[in-house]
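The form predicted alone is given below as one chain in structure tokens.
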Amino acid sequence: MTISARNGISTSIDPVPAAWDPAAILARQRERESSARTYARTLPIVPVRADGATVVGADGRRYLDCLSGAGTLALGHNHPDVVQAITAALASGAPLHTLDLATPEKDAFTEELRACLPPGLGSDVKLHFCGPSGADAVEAAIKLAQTATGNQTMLAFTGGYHGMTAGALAVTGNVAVKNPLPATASVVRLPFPHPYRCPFGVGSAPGRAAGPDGAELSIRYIERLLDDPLGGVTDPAGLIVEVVQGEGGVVAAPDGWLRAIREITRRRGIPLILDEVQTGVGRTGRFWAAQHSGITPDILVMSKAIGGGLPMAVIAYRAELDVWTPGAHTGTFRGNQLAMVAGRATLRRVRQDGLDDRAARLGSRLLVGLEALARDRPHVGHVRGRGLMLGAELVDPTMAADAVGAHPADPRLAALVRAECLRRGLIIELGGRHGAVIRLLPPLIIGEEEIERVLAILADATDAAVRRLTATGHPTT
């Protein structure tokens, strides 16, 4: 038995049974599952044991997990608090599936969640339990904003990611849940400020004259577009934005820009929807990423970590938006009791132990290490992020840079770095434009020694990937 320490708690990872054949399991998956599978293609491992930030494969190999279920596992794998909460619920004989009925477990989770919400939402804040995924919560938030305003058009941003559902309501026959609004929203895409690939082509390249930055130009553009009678934008139902774009390449919205967005929506009566599916519950160094800028949304979208590793999605919103009629938005798995007890345990541990502050501290250490790695490697074009939500964009430095000094993204190199990391026992994922951004989402309980290990593996894997490309004739330095 292998013993590991996590926040002073001794836990164990049992040995892997020799009977498991990972190659056979992976082969059956390729044969039986759809071609839409993603992680299984790029991370060809068979996890069978996990503890904290460590995953053990069926072949006995150990991996340091910097994916954490795409940010879902705030406390890492099998945290004792979460395991104990789930075990106690199972032993109690409580119902596991309750639709939207009131239960003691749901009541306790609701109390804990309300205690964690941004205070600006008000003491009369309303919660709506959605289906099991973040996309379900986004759908609910959009539908609520449309219902409350009577408008259809949604404002969203370049680089944004809010889920993959499409057409569910469009093919629904029940007219009562479809009225009074169309099934799908018209979307107006707005420019999201990017420090490395600015949509306006401005930045801080050497020798460039000082002028408005991308965030300022974005605000000017949005204000003029919304106020232009010939701009083509019908009255918006809402504006949805990620405080840190995750799948978009770990791009944090500037605090001043977010405050300006809040003011734009407030003055025009547009509900502001913050998608904190991935950033919530301490990930960025504050309990909610919006707290960095001091803004409060009208609707807060939550999923991933709030379920403690189990599927759950919730929206919280101002009471004045609560205009839905009974049954206006439903979902069978709104009453996942195990997710509620696991979520309550997670929220409480993050809040009581100040794991958001810990994420800020360790995230700063990891960011400094990534910046040092980038200084010696021209193919690491830019590092960015907040807390324990960080990214490094890989580029081809032999190709000409644009006006702000950004070289073309190099997705081939990024894919090789991911593979080399896996060979060395580190699980990472990619994102961003062209899939060229290494994304790091370690659990909030990751240790300082593990942070150093992540940096060492990344440096070694990046160097190895560059050598592989050089050997195959790929132009790089």
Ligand code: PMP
The other form holds:
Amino acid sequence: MTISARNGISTSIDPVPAAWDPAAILARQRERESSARTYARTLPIVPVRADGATVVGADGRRYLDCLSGAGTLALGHNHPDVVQAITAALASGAPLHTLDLATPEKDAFTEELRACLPPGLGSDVKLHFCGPSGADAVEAAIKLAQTATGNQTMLAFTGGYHGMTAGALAVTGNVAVKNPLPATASVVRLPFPHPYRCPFGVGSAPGRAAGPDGAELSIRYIERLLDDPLGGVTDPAGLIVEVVQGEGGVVAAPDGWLRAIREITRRRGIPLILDEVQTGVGRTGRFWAAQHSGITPDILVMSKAIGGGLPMAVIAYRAELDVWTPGAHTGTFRGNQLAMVAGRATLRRVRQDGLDDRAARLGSRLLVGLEALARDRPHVGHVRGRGLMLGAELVDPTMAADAVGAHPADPRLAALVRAECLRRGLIIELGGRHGAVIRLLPPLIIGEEEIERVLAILADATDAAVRRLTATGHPTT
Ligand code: PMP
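Mind pulling up the form predicted together with this ligand next to the form predicted alone we just looked at?
The complete assembly is shown below, putting the previous chain first.
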């Protein structure tokens, strides 16, 4: 049965065997797994088959997947290029695990990745293969910046998300790799511009009252803070920023603001680390989100889509930063051959088919649809994002708005909308402050009719969620 149009290619999923008992599998998971489990709580499904933007549950139900492995699956599930590359690698007898040794598969991946990198990083750009998570690549980037500058303090932003591993090095005994100390030792938090929840309370959204804009104030504040001898900021090792904050609630940095950040860091010799773990590989409508503003980082952090759905994380950086010593950032799983071949196939397909342009085009359609949805629904306070990385913040319009017109976030409503979406066959996730932002991260190959279905389900689910909320006042998801 044809179930999705993948970038013009019709694809299919074989019927699901009736052998699984999803309720029993879910019950065993609840009993056996940690109370820290996340997605499994809010998306109680048992995926057994998947293709393109569609996931099939063990109960035979089909879901449109607007989470895509938290933005990992640029080509959707089981893209033929990826499946073929993995199958060929397995059939070839190549070793599957190779630490960081050179292999033909790694060589080919490296060649493809280099062809995709921002040219401003230089032809002598260096790559470091990290442990296979975005967080480990962030740790590597911080350590590299600290080593290269001899400084410890990191500059980071309100709303930023970079991973969960900050403690690993702190409890490690090997002084050689603890030197310099983990970045957690000193982080200075800077204000990230937000068009709806401006850290200065002035906002920067179109239509807001005239006056200084939040992005402009952020730049003025950062410059003055860094230059203030009594500002408390010791010499920074680096500044880390997402071009579009993902987990922070889908907040895009304005292009002019990013260019100013580049200038501030360049003038002061502070390495600029762009975390493109979520935004990379076409997601925001350009291959790298930094291309919207035209800036080049000193260190680029990559993971998620670069492994084609399999675990991989890499940093790319200017050659002059390459002053760390052998073993300075090591790990067992840095040569996953299947991730190399899946990643290479993904990067090539995105590049050859211009899937970044496609993300821009379909993202615009989705954004227009979300704006229409928000227009006659006061519970949808703000719609935003770039390319196929979009969000809608849910608010309580019965509560007083703040000075810039934003009502309080409504996390209960957001959780209800997510549940109503799932009931209607749409997988979405939440993020942002209080978890009140609906996040859409569909694969870049999502079909145009699928976009219309996403919008129809979202509208219906939002209305149902608002009805439940107002009917009971105390909904349960
Ligand atoms: N940086 C960003 C921007 C991310 O979105 C994430 C994960 N959502 C990470 C880093 C951490 O990646 P991982 O979960 O693979 O450690």
